[in-house]
Each structure stands twice: as structure tokens, then as C-alpha cells.
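Encoded as C-alpha cells, the following chain is the form predicted on its own, with no partner shown.
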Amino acid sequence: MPPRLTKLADSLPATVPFIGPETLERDRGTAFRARLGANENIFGPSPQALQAMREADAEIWKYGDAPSHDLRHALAAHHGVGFDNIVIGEGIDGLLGYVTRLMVEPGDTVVTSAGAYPTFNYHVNGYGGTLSMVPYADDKEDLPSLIARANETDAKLVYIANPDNPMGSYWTGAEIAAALDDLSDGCLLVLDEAYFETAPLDATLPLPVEDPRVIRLRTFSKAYGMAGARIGYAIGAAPIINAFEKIRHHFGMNRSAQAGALAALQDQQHLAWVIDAVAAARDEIGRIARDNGLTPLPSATNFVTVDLGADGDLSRALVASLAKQGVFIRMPFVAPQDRCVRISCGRPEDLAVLEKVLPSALAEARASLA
């Protein structure tokens, strides 16, 4: 006998959001030469965080601390909240899974855009939810109309990133807020910060940590180069934070990455100078993507979006040929964003890479479909 599934675990497909780098690299049998599709920081983490990690390896027979104790006082420190404001999570997939699972039950309606962030979507789905679809505006997440959206279908949940994956797109804090006065008592904003640290100051929500209508995502996935580590966090009002221990993984984080998050905090002036890296590698690929007759999108991300002035075929195909001379890059899957494709911020050598097989990486995309 088959093993006896739920009625809604045998209706989901066996996938995953994302194809990783790894899985690519086998099918092709080669390591790519530069590695620009995933969005991690290929500049890499403090020092001072390898460090804090390495002596942690000493203990890794313990179990991590549950409550993430002195990262979470850390924090909370460092963003002027309480204690009881933080809660430490898996990355933000973790945290957008434990949120699902808090908020959404089977026929409950959950509002984002199409073609925002497959993995929210995979646990929606995974909870019984009912997706409903917004289209971006202008190549941007379209709040207001996912606001009024949620209102119409009395949604539990809205999600929006920002500054958004894929095309790097951001709204102010300012607009977010104003348009949460017309968000329907009883629906929870999920603000995926992801790439925060890379954003415009005026993109910081200027709302008290208590407001029960938003809850707030972060990671040391991306501007502090730990993606592998899988630390994120949530800020949020107290309530809504405490609900978390009715259903998280208590012993899910793991000791040594817990250290080296910590460390990570404590030392802002590599962040600072991550930061800086990205945005010379946002002007790189803004160059080398004109110099091609391509138009970069602004970019307040640690990838550029790269507009192709064709249609999802021609990006498909863009994405196959550089993979075939070793550089790894995504694209949106959605269209009209799928004419795009994405780069993620590298290393000069990385860039060089780049620079010199898309010239005919692009003429060998653009033959194949003539």
C-alpha cells in the first residue's frame, strides 16, 4: 500500500520554487564560471562572522539556543524594538512558512502579485490556501491595487516585497504606510525586506513596532552574505510574535549559524562596505547591459533586472546560452516581466565573465528563435 497521503498533500505537485546553481551544475557536468542567479552575496560574510562560526563548530554537539536569546536582545538592540518584537527563523522561507501556517487555513484567501516570490506561494498552497493573483504596474509590485484586492476577498494575508525580487522595483515606507489605512481590519501585510540594507533610506517603514497591521521580514541571506547559514528574522507587534511559539521549529536554528549572525551584526563596517561593493556592481551591469543595446531597470536590490526589448522566449533563451559558456542567471517567469532577465551583483572577475561571452551569448538567443 502507497503511503496514505492528506487529501491536500496528494493534490500538490512534488516541485520546488527554484532550480539551485548546485542541480544546474550537475546536469551540465561543470561548475559555472560565474554565478550571478541566485542573489547571494558573493562578496561574503564578515570575517568576524567566519570566525564566530568556526569556534561555534567546537560545541556543534549541542543544540542550538531555542530562543535565539543573545541574537534576538542583538536585534533588538540594533533596530530599537523589545525583546518580545523579534522572533528568528529559517531564513525568511522559514518565517514566510510559519506565517502561512499561523494565518491560513484550508479556503482562506491570500493576496500577491503574479510572478512575485515563488516560495511564498509553495506555502500558501502547502496550507490549503487560496491564491489570488494581482499584476504588476509599470514593472512594480501594484500596492494599492493588492490592498483593494485583500478587501474585496476578505484575505488573511497580502504580501509584497521591498524592494521587490524580481525586477528590483521599491515604494517608500511613506507609501506603504498611508496605503495600510485602507487595508481591512483583521488582514496582515506580509513585508518581505529581504534586500533592506541595499534599499534607499526612504524606504524604511516609518510605523511603530506595535502596529498590529504589518509584520516585517528580514535575512542575513543577502547583504550580510550568509545565505547558506539560512538565519532571518520577523519584527512585528509583540501578539503577533508570541503566536510563533505555538508553532515554530524551537530547535530548527542551527548553533554555530546563530553565532555567526551575531558576529555578523556587531560588524557594520563590512556591511557598509558590502553594501558599497553592490552598488559598483549595479553600475557595472547597468553598463555592460548598454553596452549590448540592453536596458537596465533601476535596481534597489543586489541584482539588476535586465530588459531584453523582446518577449519571455528570447530571455529563455538568453538564459540557456549563457549557461552554456558557464554563467548562471535567472529571469522573471511571469509576463511582460518574463522580457526580462536577472543579474545578480558579483565580483569584478565575476563581471568580466559576464562582459565578454554576452555578445554572443545574446546573438547565438536571438538566432535560435529567428
The other form holds:
Protein chains: 2
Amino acid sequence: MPPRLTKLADSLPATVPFIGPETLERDRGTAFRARLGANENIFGPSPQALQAMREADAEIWKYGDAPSHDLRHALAAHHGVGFDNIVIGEGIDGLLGYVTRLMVEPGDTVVTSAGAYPTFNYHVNGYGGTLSMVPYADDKEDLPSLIARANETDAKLVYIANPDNPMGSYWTGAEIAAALDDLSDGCLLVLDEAYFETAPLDATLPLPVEDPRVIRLRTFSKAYGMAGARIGYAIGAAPIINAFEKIRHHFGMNRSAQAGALAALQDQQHLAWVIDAVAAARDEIGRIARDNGLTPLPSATNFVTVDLGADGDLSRALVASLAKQGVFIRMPFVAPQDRCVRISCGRPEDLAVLEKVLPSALAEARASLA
Amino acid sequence: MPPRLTKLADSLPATVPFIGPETLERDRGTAFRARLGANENIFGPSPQALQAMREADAEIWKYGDAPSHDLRHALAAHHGVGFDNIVIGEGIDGLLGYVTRLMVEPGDTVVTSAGAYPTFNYHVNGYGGTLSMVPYADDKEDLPSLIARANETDAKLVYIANPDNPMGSYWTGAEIAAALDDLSDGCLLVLDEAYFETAPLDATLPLPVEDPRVIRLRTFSKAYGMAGARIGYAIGAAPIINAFEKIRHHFGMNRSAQAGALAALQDQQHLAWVIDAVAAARDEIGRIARDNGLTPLPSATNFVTVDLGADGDLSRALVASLAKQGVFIRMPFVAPQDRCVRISCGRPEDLAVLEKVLPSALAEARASLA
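Same protein, the form predicted in complex with another copy of the chain this time rather than the form predicted on its own?
Below is the whole assembly, all chains and molecules, this chain first.
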């Protein structure tokens, strides 16, 4: 007899939300020359974070500190909130899993944008929730329609990434706060702020942390340059933050990553340098795009979404032809956003590779569709 | 309105399976002089693993490889099984969470021993399963009674740690294989082999990997000395291993930990050295116990369970009085096993601290009960 999975688990496909670059590299047999597809931060973490990880590696025989006490305290101080308003988790992916598990069971509806973060959808499906998808409007997540849909469907959760992935657009915090006033009681806004640090200042949500209508998710994977460390955190009202203690993996945090994140947080000078480097890279990607007759969209993130002016077929062909030439990028999944490709910020040497191969890759992509 | 948790999540307590040593240290205001309570491996990982982690830290800006391809292949080769028979996860804790989520929902019964690993119970409760607890017999998990109870209750899962924590005892693999012949179809044995590397060779389960009745869990946290890295793996038949792809956090692995675990696996010479060091430490703990009139139990693990010859009150008092003197140990939760304390193997200098303070700690513990 095969294992007796739950009815829900039995119904789920074996799937991965998206394919990682190492898998693509194994398939093609060589490494990419420019890794510009996973919205990682090639500028890397603070040297102090690296040093802290190296030192902590020597104590890797110890389990991590279950409450991530020092990091949690430092983040509370950094954000001017209480210890009870912060929970540390295994990246935003891990935290999205926890919040979904806490609130979603078969029969529950969750609202998100069609083409938004696939890993959130993976979690909602994985806990048996029903996804209700709202199209993007003008290449932004359609905030008013998301709220309306949540109200219509009595949704438990509504998800918005601000700034947005994969389009790079954003809403001001004031706009989100105003929209929340229209959200029905009993729906929680999951505000994924993975790209917050590279956004304009007015993306800041002007609401007290104890506002029970929203939980914010932050990460050390993007601007802090530690994607491989798996450290994220949630900021929210104490009752929802405390609920994570019911189900989280208390001893699930990597000990060196805890130390590295704390050191990274304490080096705001490095973060400022990264934010400048990201801004310069956005400009450079924009220039390269325009030089090739393409249209870069405004970006509040560490990537630039570039409008190819055609449709998903051309985008898919360009992703493939760039990969053949050693440049890893990705693209939005859903039309009409799939007329674009998404290029992560890179160092000057990474973008030089992009600039060199883009004209021929674009020609090849167009020729393949002719 | 508070967040609308699922009925199950609402019913769960905010709890932690056990208290970590850093939390105890913060409470007492100073660090422990000897950390002998968490069954960590103070002898530490292979220097090659440390070197691999240091090198990988420089690329911590990259997400980890989603399938942990290289480590998974190396483990498959190491165990002489297929790639499809291995899944890497965030420690055994993480893998126990996944297997529970795959198979347990409200209404399902899971069988384990009263006083066995609390984190497994945390997961079962967290997914709404009903725990059916079988008492230890002669300080061993009661294998025949566990199987019988699983059959009586139509259990989905039956959990055995072999070797066992917290008693340090073990069953031979042949005994477990024979017991499996009595297990009803449709119940999966979750065989937690966290302490396997320090056990006698006859603990090896003599069954083909495709046997659908059992899933084995291994870890880099114990003999490999990397508890803080959060790397474990499951070995089993392809259908159950493949089911993890439905729900696991594909990008949840720490990148440096992946590299470190691979290097640790490749340094079997260091592992052999650790196993010898652990054996010597077990002997030394046994000697210290006997010198104090106590009875060390035989151990197949990296800790020694010491019978104080009284009851749980004395054990609790000794844990407290040792902690006051800077020695961190733990003890079994459930009577009559709670007549014992559990002392993790340490270096000679750690055990020297234990030897020095044990007589007075024991006297203080006994006096406190007089």
C-alpha cells in the first residue's frame, strides 16, 4: 500500500514554484556568465556580516538560539517597535508558509494578483486554500481591486508585494493605508516588503505596528545580500506575531545566519552603499534597454522590468537566447506583463556582459519567431 | 477583530518543545561553563566542512540550490541508493514537520513513546493529529507494543528513534525489520536515526530502500557536528520521498550549510575520529557517574543517561543545581525515566568541569529535597 497521504496532500502536484539557476546551469552544462535572474544582490552582504558568519561557523556545532533573541531585539529597536512585534523566520518564504498555515484551510479564500509571487501561491495551494486572482492594472498590483475582491470573497488573506515583483512598481504607504480602510474586518493584508529597502521613502506604511489589519514581511535576502542565509522577519501586532509561536520551527534558524543578519543590520552604511549601487545599476540596465530600442519600466526594486513591446513569445525567446549566451534572467508569467523581461541589478561587469550579448540575443529571439 | 486563525491553529498553545541553552543563559545572566544538555557535538565538524562553509559564505548573496543536487547525489552514493530515495531538508525537525504535514490531519492517530522526542509531538499536535503514547519498557522504546498500538489505532505513523533519545538505548536493525512484519499495511514507520553514526553497527536496518513501510531520518546535527546548520535528510522509497516535493520549501536550505554538509560527508576520517571521541567521552561520563555512586545506562548515542536511583524530583533538583554551577544538562520528561539525567558527550575539559561540580551539585540537590 502506498503511504496514506492526507486527501489534501494526495491532491497536490509535486512541483517547484520556479526553477533555480543551478538547475538551469546543470541542464546547459556550464555556469552562467551573468546571474541576473533571481533578484539576488550581487553586491553582497556587509563585510561585517561575512566576518560574523565566519566567526559563528566555528560554533556551528551548537543549535541556533530558538527565539533569535539578539537579532529580534535589534530589529525591534531598528523599527522602533516592541520585541513582541517581531518574529524571525526562515526567509519570507518560510514566514509566508507559517502565516498561510495559521490562517488558511480548505474552504478559505486568499486574494492575490495574477502573476505575483508564485511561492505564496504554492503555500496557499499547499494548505488547501482557494486562490482568487486579480489582474495587474497598468503594470501595478491593482490595490483597489484586490481589496474589493477580498471583501467580495470574504478572504482570510490578501497578498500585496510592495514594491512589486515582477513589475518593480510600488504604491505609497499612504495609498495602502487608505485602501486598508476599505478592507473588511477579518481579512489580513500580507504585505511582502522584500524589496522595501530599495524603494522610495514614501513606500513606508504610516500605520502603528499594532494595527491588526496588516502583517509586514522583510528579508535579509535582497538589499542585505544574504539570500542563501534564509533569514526574514515579520512585523505586526503582537497577537498575530505571537501566533507564530504555535507552529514555527523553534530551532529552525541557521546559527551563522543569525549572527550574520545581526551584523548586517548593524552596518547601515553598507546598506546605503548597496542601495546606491542598485540605483546606479537600474540606470545602467535602463540605458542598455533603451540603446536596444526597449522600454525599461520604473523600478522601486533591485531589478528592472523591461518592456519588449511584443508578447510572451518574444520574452520567452529572449530569456532562452540570453541563457544560451550565458546571461540568466527571468520574465513575468502572465499576460500582458509577459511582454516584459525582468533583469536583476548587477555589478558593472555583469551588466557589461548583458550589454555585449543583448543585441544578438534579441536578434536571435526575433528571428526565431519570424 | 483578531486574525481569523484556522480552528486548529486557534486551538494550539503558543509553546516551545524545549528551552534552549541561550535562553537559560540569559535568564541566569552568565554563560554555561559546560554545555552538555542539547546532545550537540562539541567536537565539531570536519575542518573541511568549516573551510567549505567559509568559502560558500562569500556567495551567500545567492539562494541555495533548490534540489541540493550535489549533496543529494553524494548522499545517494554514500548510502548506495538512488537520487530518488533521498530528500534534503531543514534538519530532522524540518523533515518531521513535512512528513507529518503530508500524512496527518485531524482525526488521524500517530503512535510514539511517552517521553520520546517532543518536537515530533509538537508537529503532530500542530497538524491536528492524535498522539497515542506507549510507555517505555526497560528504558527502551517498546517496539512490540508500539507496533501493536499502531495496529489497534489504525495509526498513520508510528515513530521510533533508534538509537533512542533520551535513554540512549537501541534496537538492532534486524529486530526492527522483524517488528515491521507485524505492522498493518498503511502505517508508516518514521525511524529517526539522528544518533545512528554513534550506534553499534547492528543498528543498521537490513531492508531495501524501496520498502514502503519505513522512512529513515538522518542529520548533520549530531555526529557530523553541524546542529546550527540545519541539514538533515530522509531515506526512503521513491513515492514517499517524491511526496516531499509537494510541500517542501524548495529554496529553504542555507547555501553555506549545503556546502558544509557535502564536505563533512566527504571527510569520513573526521567522522571516525568523532565517533571515537564520543565513545571515550561516554566512558568518562560513566566513570564520573559511578564515582558519584550513580549508574550510567548503556549508550548508543552521543550522550549518557545516568540513573540517579531516586525519582524525578531529584533529577530536576540536580539539573538545577548543576546549572547554578555552570553545567547545562537535561533529563527525561516522563516517569520512571525521569529518575535519570541526560549528559551529552563533551571534550575532556567539559567533563572535567562536570566531574568537579557534580559532587556538590548532587549534595545540594539531595539537601533541597530533605
